[in-house]
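Heads up, the chain below is alone and in the form predicted on its own; it's given as structure tokens.
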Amino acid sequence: MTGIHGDELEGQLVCFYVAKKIRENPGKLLGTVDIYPATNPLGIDSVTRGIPGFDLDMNRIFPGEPDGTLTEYVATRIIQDLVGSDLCLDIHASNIYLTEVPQIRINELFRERLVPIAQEANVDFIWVHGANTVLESTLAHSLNSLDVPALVVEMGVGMRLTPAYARQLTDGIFHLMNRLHIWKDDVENPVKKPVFSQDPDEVCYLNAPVSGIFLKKRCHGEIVRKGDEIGSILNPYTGEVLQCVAAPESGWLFTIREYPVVEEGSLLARILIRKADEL
């Protein structure tokens, strides 16, 4: 599943890679693989996050309502199609402002069931969120509540493609399919051992102290030490550096600002607080 948000396109390339490999190796397919490359086609066509004309985030209307509005009816039919699946991957990109390492985010209510599956998906990071931070009206929450294991993947950046991430996740998908006896492949590439976090105090958020243009100096995925310069906020009118942005803690920079225009309070980065030898 991808394209719930029309400005998140990383999953489109994953769908291409998955479909291409199945088409080229039909004898290895032992089950059914459903591909939904554009769950919100109007949003993709108009380059908008939500459903245009309704001013609505599609990932806030599940499980839908069969006798409701058009969008609620569509959501219901999607859920009906997916019930009974062995596994669903809901693939998102980050938004247009941030870029992220490939990660799976899990509601702690479904942690016991989903973490072992996520560890086989070839992502860099598994992030377990508190139940109060995950909306019940999302596709993944609705499916998990209906006993369909659903993983939420976040990676890359909005309105762009990151081929390396798409290939990485595709390898993870076929690895999972092999484990589920949906795909027969005698030779499997090893999957990454992901970093795991379930403690909210382990994640440090960096927000812009002033408005301006953010010039990043570090890339997501890097290890930083406390005090390292992450970037700087500039005033293009006066030629001044308004603020140097330093890492408040040592750890893993798994999110960084991609869109340079910032206002006071804008999210610039996330750091997973860890010692270098723990990553």
Given for the second form:
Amino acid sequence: MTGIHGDELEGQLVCFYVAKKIRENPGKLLGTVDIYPATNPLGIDSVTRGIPGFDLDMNRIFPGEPDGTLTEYVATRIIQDLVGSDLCLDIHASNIYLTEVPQIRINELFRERLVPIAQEANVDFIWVHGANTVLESTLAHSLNSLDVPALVVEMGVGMRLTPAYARQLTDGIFHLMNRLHIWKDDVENPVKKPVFSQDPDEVCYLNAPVSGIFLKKRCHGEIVRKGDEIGSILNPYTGEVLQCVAAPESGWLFTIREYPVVEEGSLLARILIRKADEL
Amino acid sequence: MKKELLYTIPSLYRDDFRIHGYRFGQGRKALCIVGSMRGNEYQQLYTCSRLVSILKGLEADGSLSSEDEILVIPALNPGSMNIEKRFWPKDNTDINRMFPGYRLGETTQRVAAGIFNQISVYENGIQFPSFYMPGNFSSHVRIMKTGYENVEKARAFGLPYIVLKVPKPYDTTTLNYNWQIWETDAFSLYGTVTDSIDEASAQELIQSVLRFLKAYGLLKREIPAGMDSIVFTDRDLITLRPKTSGIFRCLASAGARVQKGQLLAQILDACEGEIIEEIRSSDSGILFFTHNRPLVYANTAVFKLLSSSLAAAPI
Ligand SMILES: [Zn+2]
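Got the form predicted on its own; could you also share the form predicted in complex with the partner chain?
Let us now look at the entire complex, which starts with that chain.
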């Protein structure tokens, strides 16, 4: 599944690679693989994140309503179509503002079942987060509640493709398919051992203290030391540096701001706090 | 009345973002009124701005209680309104999905927290919101059914209807819901329209607020009595949907009393102009909500009908 947010395109390439590999190796396919490149087709087609028209976030309308509006009806039918699957991946690409390392986000309610599967998905990071009422209306939550293991992948950045990430996740998907006996490959490539975090205090959020232009100095996936400059907020009118943004803790920079225009509060980076010897 | 700056964000490319409040009286934190939160809520802004003007007059002639405080915030999101955008200018987030807010979070979480911190201390909260679907409503008070809702108090508005909304997951981040959780009696007042101005509807809501002020001792002046509100939950409404998509020719308006079988709308083929479907009322009652866009998709909830078995008012 991908394209629930019409401005997140990284999943398009993953769908392409998965479909291509299946096309080229039909004999290896032992099960049914459904590919949904455009869960929100009007959104992708019109460069719109939400559902065009009234700007609804499609990932807040699940499980939908059979007698509901067009969108609620679509949500219901999608769920009906997915129920019974051995596994579902819902591939997101952050948004247009932030770049993310390939990661799987898991609601703590479903941790026991999902973490072992996520470990085999060839991602860099598994992030178990707290339960949140609002997230109950997401596709993944609805599926997990209906006993379909559903993993939420976040990787790359909105409106762009990152081919290396798409290949990495494609490898992970075939690895999982092999494990589930949907795919038969005699050679099994090893998968990455992901960084794992389930303690909310381990993740440090950097928000813009002032409005301006954010120039990033470090890239997502890099190790940073406490005090390192992550980037700076500039004033293009005056040539002043309004604020240097430094890492408040040492750790792993797994999210970085991509979209330069920021205002007070805009998220600039996330750091997974780790001691030097753990990195 | 004191005009106060409640929240501000310095901006690089345009004037600073500012939320202003208008404070009447001082003492017991009696009532807070919030107008528009989204950039297309013009009617909500208009209603609230007229209310500020009326309260100013009432205060000047000594008709407002001097021991109680009323705070009015006509525009929570002027930055979006100025550019005709419904949601937040930079990231398209909705302030009314950010409550109670987070002081150290992203911009709209900060706005929500900065405002909520100041308005959650009031005994009563009134909000003029808009619905997530485009359409016109029959005037009503809407209350989230949290277990803390105060239906009896809502009768003081004297509006024809009180609707109890059973919250969905995404409702838990609205102002109305969080006000209730923080022990403010919260009421959302819906008029007919959102992105245009309807004078009669604004007057109706202003009168209902004044009636509420009177009932709770905030106003020392007689206000004409209101209606005896009919109370129901949003799930009691009958939804009518077309089977086809096309041009929506609406033949009835929100608030109208309709008969079973009455023609309410026609759907026309969008290019050939033929009537391809008729929508008739499945029951007699009050049209509570009508779709207000020129086009319609199949299965859109175009009418919500309050059956006459619930709408027991005389014809
Ligand atoms: Zn997404």
